[in-house]
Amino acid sequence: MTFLNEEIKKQLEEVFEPMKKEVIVALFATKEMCETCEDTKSFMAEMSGINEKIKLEVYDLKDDAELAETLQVKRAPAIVLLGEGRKDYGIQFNGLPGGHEINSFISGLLEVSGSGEKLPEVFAERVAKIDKPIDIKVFVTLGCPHCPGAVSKAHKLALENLNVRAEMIEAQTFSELSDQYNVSGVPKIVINGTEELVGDQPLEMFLDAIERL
């Protein structure tokens, strides 16, 4: 199955001209009841072939259990995209960032290869503050056009202070984590498991959530 025609590429190659150090995309599969992760696979192939600095490894989540482990990574399919000497930003996709979820995919492989924007001195100076673990957890599904911006301001939190973690979850695929979360609209925002938001929140938004814990 063929992701991206020759059209999206060429727009592709135009995107990712400004990538300044390799990112390598690291996915995690698994041989067992994973309807997603051969397309997850295949897509991977193609956008890791539109970039010489986008580096593409695939492991099993058991067999490499280790490495999922270090990385954080408890489902598949799952993507970690580290940047120079392999450093772990706390970046996660969980299921396939296709549909309208490529535009947080983009976003997060330019802002790992150091090509992304600076925040506003006043996000900034709050970000930096952040002193202990978030968990951030953003449902989406690929048809929502509103969800790509609250999965790229999480992993934005994530790439800025190693203490947050953010991760992207396709509600769908993993439906019973949706429920745990009660999930019925997305993009739904859960952050360290109690603050909650729904939609696609201005960053300030993700910023006092974080301050009230």
Given for the second form:
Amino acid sequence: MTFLNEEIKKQLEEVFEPMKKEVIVALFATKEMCETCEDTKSFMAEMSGINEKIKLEVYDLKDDAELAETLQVKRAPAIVLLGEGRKDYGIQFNGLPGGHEINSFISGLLEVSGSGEKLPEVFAERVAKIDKPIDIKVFVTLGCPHCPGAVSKAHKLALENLNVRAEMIEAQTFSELSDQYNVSGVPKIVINGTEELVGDQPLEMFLDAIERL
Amino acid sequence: MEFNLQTKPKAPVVTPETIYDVLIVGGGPAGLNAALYAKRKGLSVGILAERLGGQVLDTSSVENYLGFPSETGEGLMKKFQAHVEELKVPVKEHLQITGIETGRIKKIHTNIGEVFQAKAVILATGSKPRMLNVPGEKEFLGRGVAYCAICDGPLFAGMDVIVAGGGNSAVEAAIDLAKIANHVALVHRSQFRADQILVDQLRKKENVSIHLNTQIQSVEGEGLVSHINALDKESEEVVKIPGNGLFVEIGYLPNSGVFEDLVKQNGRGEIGVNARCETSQAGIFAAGDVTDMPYKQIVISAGEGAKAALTANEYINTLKEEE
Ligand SMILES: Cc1cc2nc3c(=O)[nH]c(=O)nc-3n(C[C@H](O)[C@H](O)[C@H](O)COP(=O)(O)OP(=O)(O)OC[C@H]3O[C@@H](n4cnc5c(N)ncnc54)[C@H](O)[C@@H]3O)c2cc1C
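Output block for the form predicted together with its partner chain, input the form predicted on its own:
So here's everything in the complex, that chain up top.
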């Protein structure tokens, strides 16, 4: 099955043009009970075919349990973006990043490859000060136009400060987890399991919530 | 599987060093059309916006934009954006305007700390969903209370949902939700304001119940929404309408708070404009949903944006004559 038509492929070629360094797309699938694992594999294979700087590595959640643990992957399909020297920034996608979420995936690739936008100074200082482990979960649906904005902001924080991990979670694929966090509106942002934000909040709201912890 | 690609190859960026003829705040239909018209007049122009596309991106289908009998909101917006991109208008996205200093050169302050400069400014910040302001609404935000049907609808697959409102957005939301949810109850405090053609479509749905003249009084539940209490104005009885989701689609409030001290606004917070889109402040123009112009529609906002740009052009020309 092919996912991307010629038109989108051409657009993506241009979009990936500014990529500076290689990015490893570490995809974790599983053989049992995974409706979207195969689709995610094919989709990622197509994406990596668009630019040679995108390197796909496919793993199995069980067979490669050790790596999964190192990268803190708990579900499948899950994607971790690794930078130069296999550096793990804690940037994850849980579930196929299709629909609107293709945009946060693209921005993740560009950021990890080193061609993202510089964080405005007013935020850079506050981000640098984060000195405890922060785990950000951003729940999304694929039909939500303002979800990628929230995901990208969380990922940017992870990229800038290694104490921060940030994962996108597609609420329908991981419905149990969404139920656990009472997700009935997206984007829903949960920080360290306690602080909650609903909506595509500006970066200062993320930082306020982190500083409250 | 669909892919809603928004990311574009790098467009030119609005910079703090440049003094523009016109800077436009907002990237919805009003802002984009203002940019198109200003650029074609030969002005140096840029767009500052939190999110390009505005509310149109939150709309599932648009059937009342001339020339496009049936488009998705996103599809229509892509065409708008492509048209503006052709003209290479610089854009700066993902920032919020926090205030504007007046003067010969206006200074636009932002949440990212950068200050942008222009001789004229067009305010096109649109609107955001209005809240019901009933007990329980805030408490259950993200726990059943929702304001974006295309975003949150899938989370209510197979469940019972309630839609509050009687205008086009409410009826469209109810029609869309009826495809996903088990049952949809549309609740509105008076009669339908929506287009007849939409109301007819809604009435054909078998899993939809319609409660007109019914005023929502509170949102109830434990942890998550379980029902609403509403006053049936005819029988004067309080009825309990069950539902796990409440989609609030009761109209819009202008995004004008940061311009409170800058330009005159009416009691609803809409920026006052005359027929030429001039505000109470020289060199500051406004267009679209954020203004007191009646009827909030894509085609109207786009038209108003064009008007604001043409008036701004005249303003810039008189400035140049004075110099
Ligand atoms: C669900 C729904 C369905 C609709 N259906 C239809 C329809 O079928 N047909 C129709 O004609 N109309 C429809 N409308 C109405 C239509 O979308 C609006 O009238 C139109 O989008 C208004 O355009 P605008 O440019 O004035 O504002 P908006 O579209 O609201 O755009 C505002 C812009 O300003 C930006 N912004 C806001 N505040 C700031 C700030 N402080 N700093 C920087 N940027 C800021 C936003 O990010 C955005 O880019 C619908 C609306 C909704 C919500």
